[in-house]
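Consider the single chain below, provided in structure tokens and representing the form predicted on its own.
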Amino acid sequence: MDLSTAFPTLVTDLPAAFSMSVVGLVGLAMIVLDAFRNDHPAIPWLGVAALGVSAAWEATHLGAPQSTVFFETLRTGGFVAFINLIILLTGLATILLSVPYLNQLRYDYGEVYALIMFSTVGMIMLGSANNMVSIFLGLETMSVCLYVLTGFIREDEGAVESALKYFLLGAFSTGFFLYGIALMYGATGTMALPAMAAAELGTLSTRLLFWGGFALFLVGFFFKVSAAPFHMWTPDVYQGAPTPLTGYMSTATKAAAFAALILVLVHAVPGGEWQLSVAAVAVLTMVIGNVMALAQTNVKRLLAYSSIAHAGYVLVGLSAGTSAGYAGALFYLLVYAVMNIGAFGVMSMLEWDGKEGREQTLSSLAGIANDRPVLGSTMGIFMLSLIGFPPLGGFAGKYFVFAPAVDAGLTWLVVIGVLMSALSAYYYLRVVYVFWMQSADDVEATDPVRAAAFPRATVAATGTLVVCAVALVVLGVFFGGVLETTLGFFESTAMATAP
């Protein structure tokens, strides 16, 4: 690299990183404002404005050609714009849902919203990485912020325990991740993803070094997306973290991590040697997530195991190793983000235990839809979409990850996925039943009576849930345009298909 042109090149490339720059700079501005005007009510709305402007920018670049910037360390263009749009809109919805929730708990700290912004910056870098160093920087920027957000309510022992578990296991997985990168670099002599694919692995020892490193690399990623058997942290962390932030962790984190994994599979490891390994992890993830969710009485733990299961469905699409499989996975990530951010948003407005919903049982919300019909109706849509009922987005999403796997000869994997989806109907419909069809009098004798005061439902927060519910209907009916867009991201990429 010619260092004499480094700074002019960086300046020239800055517009391509518009979203990352805006979100990061506004995050810094929020910290400065908080230092002089502690917990000023305008702080979250600065974040909303920055995320909204950035999302609009990315929406206009969905059709842009894919290229690289910053000396080929980051990618730009359609694929990256699509992932960034999911991340930014998820962050925007999280802030809108967090304002009334944190006000109710009296923990509406300005730095919380700044941490959401900085975590978003890490996710954007992770989802646009073209180099192993960029992947690591994005992963750690995202993770460190999430560790703090999980346990920022320091007076609550559940939140502190969740943050400690998340931090310790996250640091452990980072070790696997770094060792994997080191071994892959040792085998190929490069950190750039396309150069890895072009590297010669002429000897048996070199191939063993590369594939051993890739296996360790996958362990780090499987931890971040809550894939089994690296999922053990997920239920405890999701249960103890503040509810709107749990929704953020379960959606934006998965979108960024899966995007980075797709980039690695497409550009660095385009062969099909890894298909069966990923398929095996997908089976384990779907089975463990759905079976464990059956026994849950706490809605946040139920949604945590549900999140594990849905990571398995995305892995089914990736197992195909084809353009259609990757495009279906991207579509599913969009639908999943809408479903889960909405489900956790509803629960944040129905939380009465004062402990981030950690001790709140599902049956204690019996008949709540009669008092809160908007929340009950939107929750019903989210649950039905998570099952995969047509014509909601969840049905289209599952079809577009299952169909490429069948075409790739993985019919047995799709059969397991369909059976697990059918099994999930039990615990998702149980939520709908309790909300709409069960009476509070039926459970009063066995469950603590819910408190009268729920978090105040603001217009912005309620509107966010309604928009999410409507978006699921739109995505389920008019899915063609979105899928055509995601397929276009992989048209010019040479990839091996399953034999």
The other form holds:
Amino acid sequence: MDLSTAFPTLVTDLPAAFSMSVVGLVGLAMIVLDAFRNDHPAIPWLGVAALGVSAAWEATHLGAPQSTVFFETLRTGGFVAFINLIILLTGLATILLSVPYLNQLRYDYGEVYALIMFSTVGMIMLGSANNMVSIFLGLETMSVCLYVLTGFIREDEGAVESALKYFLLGAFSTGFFLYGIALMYGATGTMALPAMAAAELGTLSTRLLFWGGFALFLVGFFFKVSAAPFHMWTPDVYQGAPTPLTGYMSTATKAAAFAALILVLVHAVPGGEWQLSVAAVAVLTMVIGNVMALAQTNVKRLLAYSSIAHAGYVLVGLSAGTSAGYAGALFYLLVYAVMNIGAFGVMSMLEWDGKEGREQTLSSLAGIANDRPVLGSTMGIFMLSLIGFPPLGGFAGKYFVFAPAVDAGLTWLVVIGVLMSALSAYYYLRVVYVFWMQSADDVEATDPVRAAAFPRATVAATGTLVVCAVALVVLGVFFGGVLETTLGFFESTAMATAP
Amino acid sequence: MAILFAVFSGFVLALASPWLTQYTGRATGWVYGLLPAAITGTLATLVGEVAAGETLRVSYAWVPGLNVNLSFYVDGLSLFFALLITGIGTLIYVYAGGYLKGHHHLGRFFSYLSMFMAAMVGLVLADNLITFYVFFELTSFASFVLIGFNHDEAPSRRAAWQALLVTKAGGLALLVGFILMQQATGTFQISAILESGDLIRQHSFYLPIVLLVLAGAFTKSAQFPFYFWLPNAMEAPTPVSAYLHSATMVKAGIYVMARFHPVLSGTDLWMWVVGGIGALTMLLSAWLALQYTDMKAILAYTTIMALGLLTMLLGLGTEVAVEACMVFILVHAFYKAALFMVAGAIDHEVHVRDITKLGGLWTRMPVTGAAAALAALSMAGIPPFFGFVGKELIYEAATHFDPATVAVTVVSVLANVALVASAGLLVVRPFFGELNDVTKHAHRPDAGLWFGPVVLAVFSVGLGLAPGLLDAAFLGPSAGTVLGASIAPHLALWHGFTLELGLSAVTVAAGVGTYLAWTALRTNTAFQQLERWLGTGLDHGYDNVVDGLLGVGRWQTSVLQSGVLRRYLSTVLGTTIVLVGAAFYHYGFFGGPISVADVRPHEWVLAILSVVGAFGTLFFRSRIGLITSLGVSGFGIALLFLAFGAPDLAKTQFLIETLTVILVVLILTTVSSVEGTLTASQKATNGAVAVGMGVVVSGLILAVLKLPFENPMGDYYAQNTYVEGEGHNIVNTILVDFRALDTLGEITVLLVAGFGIYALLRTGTAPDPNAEHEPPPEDASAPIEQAEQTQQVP
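Form predicted in complex with its partner chain structure, per the form predicted on its own context:
Every chain and every other molecule in the complex is listed next, the one we just looked at coming first.
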């Protein structure tokens, strides 16, 4: 190793870390500002500005060629820009939606927004990782912030409980993850993803070490993307966490973690020996997520199970193990982020303090769409898109993760996926049905809807929801360009491993 | 251009109508009706070209990378359906304007209706399986909002939801069928697939393709056993029923079968499944119709009968049968739309639809009555109406069908007998006889309410007198497309004294007889029992299926989502054992034999000490015993590190262990009891998971030991500390030279942490605006205890 070029290389590579630096530094600035002017109202807007600038930067780099920076620890190029764009825009939407929600709860602390920024930094690192250490760093930066965000409404026992559960189980999965990385390192002698694929696994015991380690690694990852049977924390945590942040957790986290998983699958273990395991987990995830969502009465819990089910759909695309499958999964992550951040956003506007904590049951919202038509319409679009109703984005997304799996000979997997989608129509439509078709008189023994106690719908928050809904329609009809872009990331030349 | 206008103008109106309706006022129906009329006119200009055997295509690349295109295709079949949809649509728009006059959600209604019409047109014109599916689902959704338009009534909501769930489930089956079809043929383009019939029929996917496509078609077109949703859907406003169940929604399933007839038919499987289910549906529903007194219920069951008949004809698949199918689609659309509109007009003016309570309306609404009479005569198949032409063709198809001539003929005649009786019930009961208390206050309906029925009645008469008009323009191209061959049909009112004429005469006579015996028939207990099984019975079956699914969901939730952290962990660990165990299974256990000969005695002692300590934590009841055994286990490991010559590691481990023991002591003092409450089986499960995990981890460690040990980093630092870092202390050079940037980062972290602490201190001293919302100070251990107790109910 020649150390004399280290510093110049770091300097030349700095632009590759633009988003990470901007978001991280502004997060620090927010903490500093908060220290001097407690809970300053400008803090969230600082975050919005930083995330917006970074998103614009990433958008201009969608077509960039792929290469690596910082001594092959991070990747740059279209794939990274695409994932970063999802993460940054989701973060942006989360902040806009959080402001009225947290104001209403009187928990509008400045550090909440700083934590969102730091978590975003972790996600960006995760999505651009080219090295197991980068993955671990990103994963932990992201997770530690999320543990805190889950439980920061300290009055709420549910929130505190869910934060503790999340932390304990999360720490556990991190243990698996680290153990897995260590074993894989032991087997291959490298932490860099492409070098892992190139390493010779000569003896029986090296192979055992590598695949045993990879299994542990997958356990850690499946936990983070809440794939069954590692999903159990999800409903409890999603229900307990502040609603806009649940949206953030369910979308950006998933996008980042899946991006890293794709990078590992493509670069470190390109052989596809894992196909059957991933397919099996996909089946479990789709079945458990959808069947358990049927019985839910709490909308946030319902959406939690739905997000488990959707992780299953993404895994279907990954099991295909082809460029089209990965591209479809990326596209799905984008669509999923838009519809889920929207759905949780709507729910955050429709919560109030009931007798037993924050009221989130479906029956308490009977006929709400007639009072709040914008929320009702956007929720309708989100739900229909989550079902995969054409011509919304959800349909296109589902189609482009299922079709490659059929091409890869996994027709049985897709048939299960489609059957489960049919099942999902039941619970998503129930939301639409209750929102639009029932009225408060049809529901017994609930508090009447107390519109006055809802968070105040700011222009920014409502605008975010409308933009999400419109984006779903646009993605559903004009998905061609986006999909072509994601396909381009996985073409053999573009995915070249050397800079 | 014409095609794009036909498909997309409806969506534009759907977006505009909520806003536009405030300007159109009372004339809304007539104004909006101009759009379907214009589409009809535009499409009509294509009739000449299509009749000459040409097909028109428009295609836009949607996802070029995956060969998904937005493409439309006009041939005989699709043009026939498109004209029917927009033509009847025009009349429905006018009618709906009158029926819902002054309704405060009129704009919304027309928005839904336009979306539905556009989706139907898109469906029939689509030339790509995916585009087809997209529009298929859009019709399901649009019908959902239309059926549930009166959403303040619970039955409406239930019906809307039921129709959507049933057709959506079928739609997904259809999608899988389409994907398999693409796998078999390599293309999504419908016009290309239509040319690869032999390929599909001989493909191993043929059976699943047929069954899946039929599942989609049968749910949409209300075939046995899925037809229960259609009578329930009568909760919709009558214009919706008239449109959905005469010419559009339910015909979408027929269209699916007709569209793919050239590639899927021609096998015994197709003939028996499609023909058999169609015949069964036709026979059952024709007679079930006679069990009801609500005009719309009778219309609903006769609609199912018509759909069964059409399905049966497509199953027979002969040239005459397909011609009969196309003619009957038209016949049915004309009379059924007219009769629905009449039923709606009566409902609108009298607010009663029960035929046993109506009577004498002829004097109050003569124009409507005349239109109803003409439509009913066509329905009954009386010459010279168009229905007669249709029925003759059906009988011709039945009597000329080879394998089961008698069965098909008998079933067709029996079903048509009931249809004649239903036609009588729908017109004679409400319009003839004496005015009664219910009907004497009836008003004369608006022009909007009788315009549609009159136009349709005129068509029923006109086409009956001159059916030859249809030969070249519609019947030849459409039936020819379904058959995949060029044909030159010839329709005529009079064929001479044939067997079919005889059957028609028998049908009408028997139908009149059934009509006269209606009351006796309706109160017959055996017949009522049939209705309980096949009418409401299937509906209850649907409820049971939905409840069953919910039950499974609840059961699974209670098993898997117990809220108990311990069980969550067991599941995670158990799965890990399986995953890693699979790697062991695949690659062998340790990668070779293990020798214990060179283990030194004191190492044995330390190892056993750790193991005993670990087991002690499981079995000690007293707190001091627990803490001690935990400490023994930990310090045993630390000593092992020391024994292997790693003093720094051992030092860290000692510190950690000490800290752990102190923390555990602190926690245990706040916990009231350490007695476990686990049952024996829970203990056994936990034990199994623990042993499994132990085995897996030990296996991995033993595998690690088999690897050669290399230490490139240590060698590197040892060699370069003096050369590069100019220092003798390796640790110092690593900190300030080799990893100087890391050190800078650590300093930064410290700085930020300092800021954080400053902020915390400030919050503590300054008056806090949120102070009143702070929780009361609680016992720090409360959340830990409650983690297992106050779980949200899953």
